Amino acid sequence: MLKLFKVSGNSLFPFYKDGQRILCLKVFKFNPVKKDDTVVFSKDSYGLMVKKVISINNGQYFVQGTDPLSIDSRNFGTISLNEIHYKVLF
């Protein structure tokens, strides 16, 4: 399933800019999340977020933005696969 999202903020600048639209594919078994993928996920305190997968360890994903002030795994820790909804295609 494909979904279109609109980026809000600059946490992944210059790859994705504020206001840019991104096309995403729902995460299923046939398209596993890998290191360096960009993903859309839910975090209770923050809502939907878009970040890059930096590392995967024991099924836990460390996600990070390119902006040093980005709110990401450096703030809230790793995320699990069930929190990841989509992979960014372009």
Second form
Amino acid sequence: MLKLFKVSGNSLFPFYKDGQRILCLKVFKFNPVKKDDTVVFSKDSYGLMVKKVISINNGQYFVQGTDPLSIDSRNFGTISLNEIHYKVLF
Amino acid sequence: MFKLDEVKAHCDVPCGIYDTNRAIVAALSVVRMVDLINARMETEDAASAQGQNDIARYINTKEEEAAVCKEEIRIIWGDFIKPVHVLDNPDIHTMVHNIMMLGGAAKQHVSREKAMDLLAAVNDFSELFWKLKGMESKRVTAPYAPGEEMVLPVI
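So the form predicted alone is up there; where is the form predicted in complex with its partner chain?
Zooming out: every chain and molecule, the one shown earlier first.
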């Protein structure tokens, strides 16, 4: 249920920095994904990523980093709930 | 002991490399060019072809360096500064806009006072920038002409 990850990159700076450890809780029925949550998800060739949920429309989640050059939904589009594995606690 | 899985928070260019030093050096260059223009104007052959050529080059460099100064600050403001920084430091937008106006004034005039105003505003912004990066900064005298003050990170 709980898992530690190491952040690689600065696209979520200043909230999460390169090398920072984050504690995450698995997404399940009683831990739903909401707007403004930071989530860990897998996206095709990009691998395991961490971004912030900016909006949710029709079961599709638009995720984005804080850096304007972040690779996120602006590049690969929205993601679905089955691609989201964890929510970041802190 | 054990290896943590990595989650990617990457950008499409190597990110995190922001520094106000180029803006400060550009502002110092503007001051230096004003000094050179004024000094050359005092020479006997200032109106000669050589004198005009020298002054034209100083003015051209002043234009370029003022533009570099503005561009460097714009990039840090646009890419590095985040809404959370603005919440804690609500004067950031005003500081940056002031630098843009002072950069324009430095181009329009041959005024040491205006050039020094630009340098002072860039140094103030630099102090705030290093504070946001969680680093201390210090004010030192530039080890080259025009020998004015510059803010550097304490590394």
